[in-house]
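To begin, one chain is listed below as structure tokens, in the form predicted alone.
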Amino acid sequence: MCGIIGYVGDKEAAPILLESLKKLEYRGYDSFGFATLYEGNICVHKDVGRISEHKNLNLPGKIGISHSRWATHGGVTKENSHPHMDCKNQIVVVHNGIVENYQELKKELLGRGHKFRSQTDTEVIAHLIEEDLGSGFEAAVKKALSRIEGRYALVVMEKGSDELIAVRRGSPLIIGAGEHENFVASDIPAFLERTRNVMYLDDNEMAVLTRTGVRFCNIQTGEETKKRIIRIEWDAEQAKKGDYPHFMLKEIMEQKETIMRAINQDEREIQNIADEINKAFGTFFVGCGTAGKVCLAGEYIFSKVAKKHVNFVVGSEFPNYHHFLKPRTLMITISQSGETADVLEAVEVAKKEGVKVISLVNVMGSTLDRVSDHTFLINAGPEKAVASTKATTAQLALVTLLAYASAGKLEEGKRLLMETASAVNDMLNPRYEAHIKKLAEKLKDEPNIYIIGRSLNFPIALESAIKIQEVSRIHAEGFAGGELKHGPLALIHNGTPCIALIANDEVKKDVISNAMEAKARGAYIIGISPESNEIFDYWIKVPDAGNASPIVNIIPVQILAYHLGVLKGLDPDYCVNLAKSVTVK
């Protein structure tokens, strides 16, 4: 959610924000903005729209900010864009993240005489820096951030000064070390092509960024901290496209590869994450959307295989939980970013009780990785789609490796596994995508759809449903199969498009009866199943995958909601009104 990109070296800044910033749509954004520093003077551009539609940016200076705003506080105009500046237009800022008690400080700040020129929260920064400016830069940066509450990264600039200062409580600031010219950016991807040596902020810390080298600290107790350099080993090129026409299109594709390196990983240490989980008084799986669905498959899956109960909760509800919290309790995080807001604060109500967190995290030195007692990296690689599909189906893929080996069978489950991605592997075809992309030319101008499952399916069932809403904005619904004539039956009318997800398990029988009954009222079932069905209007034939069943069904999906997406003109890495990563609350 938003993306920031500062620079300060000695080259000229506006190609750099350009492009990096143009790294940064994945995510998700409405309006974007640019200040540089040339001669004691700021020189900015706003606008609204797609960056990829700007070629040229003629801005002077070789320091200088960038952003990507996703609304909170103010329409889509370019007088809300960021960055914004202080009365005196001496102060210039960037941020992500609320300023919660922005309405008190604003009403304060326009009592003493300041012109507001934008309706965001983010204004009252740069005015309330400005009243302190007499006292030195950083030390009016650190007075006017004791003042805010909420989450944020920020980064500022002064006219007439050489450094950025970068600042974060909650949300994600990474400084990227280069040679003559360092970078402060939300997400690696914006710099890597320029360096691969990174430096990760801490909350309530402090960068100070000049061309010859960045300078740490806490802006809470002054004092000066040392930043081990990490050395970023994926390569600039999985970040790109390819000959593939859209990132979405290329991250499930591959699914090949990355379902196979999330199981490929050393046995000892999903044996000891697994061990944790048997001896914890109460396990709790957190996540927030697709990632939330995943855990909540994570309950079925351990409730089969190991014959133990986990819990789920989504992230921004276990907050309500901290009464059942003790020090043996067990929780383990979900999250392809590893800076989601909610899932970051439960963890927090988490750590208050004493309860260890164990992350299954995709983005090594993510704020989530750095707070975890221990974090198992899933390891799909960068992933840029605002839509979740490579991600989604490795941490599937680790959450039944730990349940198998919670029962003490790690072996069988690793080979179920490694025979489902070899299986995926011959699914990934051109003929077969064909074959999907033909039931999307038929959906495309369908209202609803409603995809049904049972047992492990049943969330897959939910997350389809989020994957057409994401990609294509058709209303989609998941439900229980054993739900529909307790409500959803009352939706269904002639030609209704419904999506039955069946593997050969102990429920097939009933979730093929749930499709009959949708049949018998006009419904065009679309089966999702390693066999056919004389019920079925479209068949999808899925490999037979046993308990890894979660994996090979929310392909097909994935791919339909890809093509429903371009048929109805819309661009399916970027999904309208979201973001990749949601670090606001």
Ligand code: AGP
The other form holds:
Amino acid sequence: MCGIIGYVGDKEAAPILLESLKKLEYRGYDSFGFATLYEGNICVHKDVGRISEHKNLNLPGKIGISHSRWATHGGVTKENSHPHMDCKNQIVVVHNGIVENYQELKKELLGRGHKFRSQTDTEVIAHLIEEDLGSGFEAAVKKALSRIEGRYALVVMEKGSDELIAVRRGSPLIIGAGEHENFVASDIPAFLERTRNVMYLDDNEMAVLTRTGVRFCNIQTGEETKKRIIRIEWDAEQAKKGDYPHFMLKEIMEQKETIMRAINQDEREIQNIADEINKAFGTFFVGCGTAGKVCLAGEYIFSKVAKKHVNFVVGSEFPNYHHFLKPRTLMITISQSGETADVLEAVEVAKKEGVKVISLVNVMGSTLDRVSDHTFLINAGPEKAVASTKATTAQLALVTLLAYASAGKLEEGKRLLMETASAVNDMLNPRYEAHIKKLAEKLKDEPNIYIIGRSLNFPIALESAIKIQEVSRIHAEGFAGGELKHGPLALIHNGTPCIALIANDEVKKDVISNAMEAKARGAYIIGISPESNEIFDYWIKVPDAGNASPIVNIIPVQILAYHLGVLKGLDPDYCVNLAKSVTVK
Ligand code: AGP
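Target state, the form predicted together with 2-deoxy-2-amino glucitol-6-phosphate (AGP); input state, the form predicted alone:
The complete assembly is shown below, putting the previous chain first.
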């Protein structure tokens, strides 16, 4: 959602904060701000726009905080950008999350004479801390937070203090322990070039950072906590664009390797979890957005491969299902970031009923990784573009592997996925990309694109629509092929682009019939399929991947969405109005 980075050390803070915040831009990119402490005074710089375009930051001081914002409360203005301060400019706060009771707190604070400069919920935190500063910085922060409802991560600095205080409840915060310098950030890439030693903050935990060390305590009990330093082994280069113009294209191309990495799991663990699914009193797959579409694909894959009924429920709706939860129910969550608030809330609901939670996550050390009873890391490497690509296919591969294991055919599943990974490797070549780019040139000014699929490829039709919407801002909708005639056909007229996702399976003829129904009404049919067909106006060939067809069918749509975005003059990495990691409800 928003990106936070704090620094305290023996170097000038501003250049470090500026560089580090650029690495967190994928978390929020509508405005940004910095605060440093110099000779006892707080210096602030805020602006609206993209941090990546900001060149210099002339703020003195060796301690500071900064923030890239994705607006929730209050419009995108300089005043609403973080950091936020109290009435006397003694306290400065950056915050990720939502203060759910901010309206009543603000009313109270206004009643006591506080003056507000922004429309944000965050500003109440600065004023609450201000009220108790007499009892000391740390105590004042704890007291203020005891009044706050909601999930958050925040970092606070006080005029005249050489400490940064960081607190987490529900949103990620990670400490980077360097030499004569310490960092706190929403994500590791922010400081990875400076230190590989990290400590993850837990919920309700406070970290007090100085140049020489970091201490931790629980804000509810006041007890000191000890943290283990974890060494990050992945490379900072992996989180860079390299020679690619955009992260999205780099991540699409990385699918040459990531599918293989996703299935490289401990086979005993895969089999154990598959056995648990077989024995469970109901299994719920839970995820949001694209990860939710992978869950829905899981429903189809389990049904087809393992003849097993599993249920998909979208994260934000899961609490409505709590009546069906029993201690022998299993929950399988799928998430790239491991920080999606709706999924974390669903996990809380499940855990209250004693449900075991298994997660398929990309980010190691994320909240979901840590609260789950068992995690499978999909090992896709850092995914920075807001539109998920390589994480999606890695998740699809792992779900497919689990379904095969559940059917007692783990080896067969592994073979299928290895062949698919190798086919994807062959497919992702410059000629293939150019063929799809040509289609993007034809479609770029279209107001609507429709996508149809059946069976395993129905969820992929839905996912295709998300990809096109978020990257190109073209209205796109996915349907089950059979549903066209129940309504959406009314939207088809001469030249309307309709993508048909077709696999060599038992529903192939039916999807072709559905595409014909659209063609009879003038639709321009784009077939994504292993074989050509006379009804296609444009054919994108994909390998025949059997039950792994969702993996190969989504890739050309990812490439199409990317080129549509670029041709429309949009930045495909930063989808308008969206954030990479959605840490609010
Ligand atoms: C993906 O392209 C989207 N940006 C979005 O739907 C995303 O999949 C969703 O927010 C869930 O994120 P997660 O995988 O990090 O939980």
